[in-house]
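Below, in structure tokens: the form predicted alone, a single chain.
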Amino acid sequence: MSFEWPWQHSFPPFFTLQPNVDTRQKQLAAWCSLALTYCRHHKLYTLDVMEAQESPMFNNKKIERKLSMEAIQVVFEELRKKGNLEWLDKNKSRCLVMWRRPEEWGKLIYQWVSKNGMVNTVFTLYELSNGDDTEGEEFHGLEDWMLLRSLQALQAEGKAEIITMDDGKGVKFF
């Protein structure tokens, strides 16, 4: 399934931050939506800012337009404010992208556990994110850091307990 670009991505002014406050807010909302949708489609969880400028997300070669580094930083800062992005370093050169928040992932995982009658069952983190039973589920292939945060959110709700096992971490659902 190929990625469907929003109409703005073929509109040259979209690649220049607009000076009008209202227009800029709408533009940033569109960029944030595009970034999250693109990352979700391609299952991207980490981005390098320098590489991002050359990615199709911020660089439309058909119309020969790319978003400036400054503008990408503005978009990323907007995503950070919304809780969808975390910087991995002080230089703000790499970031974690959360196109779905940990609580949302936790809810999906718990729905799967409940639906399959796996409450009171212990899983390794590997089984949850890479096991045969979860093949075809949205959380299959979820990166470890996000899986752990999702399970921590469930633990805070009293729906799971993260346990340390001989070969790593596991989780028991309640």
The other form holds:
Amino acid sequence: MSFEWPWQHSFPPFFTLQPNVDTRQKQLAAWCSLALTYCRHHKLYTLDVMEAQESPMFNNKKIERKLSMEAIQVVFEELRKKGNLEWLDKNKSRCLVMWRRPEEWGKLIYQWVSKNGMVNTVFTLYELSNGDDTEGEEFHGLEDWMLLRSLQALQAEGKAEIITMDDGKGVKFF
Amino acid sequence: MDRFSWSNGLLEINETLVIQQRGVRLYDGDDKAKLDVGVALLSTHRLIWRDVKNHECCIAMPLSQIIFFEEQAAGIGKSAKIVIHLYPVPANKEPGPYQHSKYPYIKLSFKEHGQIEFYRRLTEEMTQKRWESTSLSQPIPTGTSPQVGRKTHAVGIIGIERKIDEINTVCLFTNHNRGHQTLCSALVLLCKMVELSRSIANKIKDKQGDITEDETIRFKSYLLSMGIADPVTRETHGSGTHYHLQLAKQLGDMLQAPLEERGGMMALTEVYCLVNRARGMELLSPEDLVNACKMFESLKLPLRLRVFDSGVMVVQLQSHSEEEMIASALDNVSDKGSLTAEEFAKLLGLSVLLSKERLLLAEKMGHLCRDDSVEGLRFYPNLF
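Could you output the structure for the form predicted in complex with its partner chain, given that the previous block was the form predicted alone?
Now the complete complex, all chains and molecules, led by this one.
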């Protein structure tokens, strides 16, 4: 399934940070949405800022427009404020993109667990993300760090407990 | 040269040496002084000269004697000089090498260079006038008043006469040496004249009752033509003078038609050019134009001076509608898909400056958005 670009992506002004405050808000909202759907579609969990500048997301070669580094940072800051992005380093060169927030993942996983009557069972992390049983689920293929955070979110809600085992981590659902 | 007095050349307690220069010959006006080449010394209080061979031969003059001074460039076979214009000899002057002189100025000829630095230091000392604040133990004829060391301003008739003396000297010198005038001297001249005008303006303000109405008006117009706002009228009338009022009414009539031709708005620079071209003589200064335009509203004229965010100033018809302007901008841009300021200007027959302001205004209202790239700044309808 090929990615469907939103109409803004072919609109040249989309790539200029708008000075009018109201217009800018709408622009940034559109950028955030585009960034998240793009990462989701391509199952991207981390972004390198330099690489991102050249990716088709921020660089539309057809209309010869791309977002400046300054604008990209503004978009990323918006994402961070909304809880969808986390910087991996102080220099802000790499970041984690959470097109779904940990709480949302946690909810999905828990739904699957309870739907299949597997509450009170212990799973290894690998089983959850890469097991045959979970194939077809959205959280299949979820990167470890993301999975862990989601389970931590569930743990905070009292719906799971993370266990440290000999060869790694596991989780028990309540 | 008759302003100099014999001196022992020793500095007083509060006096500091600023600079000294060898190889200086003195001139009484245009004639070589009957002295040899020596050392010129500048202190905070005096100009001192000492013969190189005979140290006993030493003369000094207080800096307060100096009206003004200027550089005279070197020529073929001639050294660079500093020409110093002096006040008349004070009555209590100590004896010196010359009893009297037919020249009101002297020259320092720098045979071994050093004139640039000396001139600079002299300028500094004459600006700071440090001799006024620190008194010397020995009473030195200051040339301004018999009192020693105190900062006194010559007041009353004597003060005015001295100022007139000053002006005369300056004018004489200017006329005499027209060919040698440097930019520097022109500036010095200007400063003195402005200073003079201000001081006379103040005197007029004080002596309001003693000077006739007619003289006052003449003097005020003289001041105005020199670019000094009349302090009296500004106080009594608040903002704007009678002159600006009249001017504003004139502009109101003159600009009606041109404004309508140009869609109700003209940049102030365009107005300035238009008005001055029509006047031919007695041109308006930019300041006068702005001040007159500021009065449109209070005079209930159908024109307004308006300043955009960018600082651009325009005159617009009061009937001019903002909404219409923005709506038409949006129409034009939508029609063409997108427009740059230049394209828009061509379309409307406006100046690029004004057309850009319109686009910016429409953007500010949220009707347009911008595309800023290497290709330039382009405006699109705001589809966000």
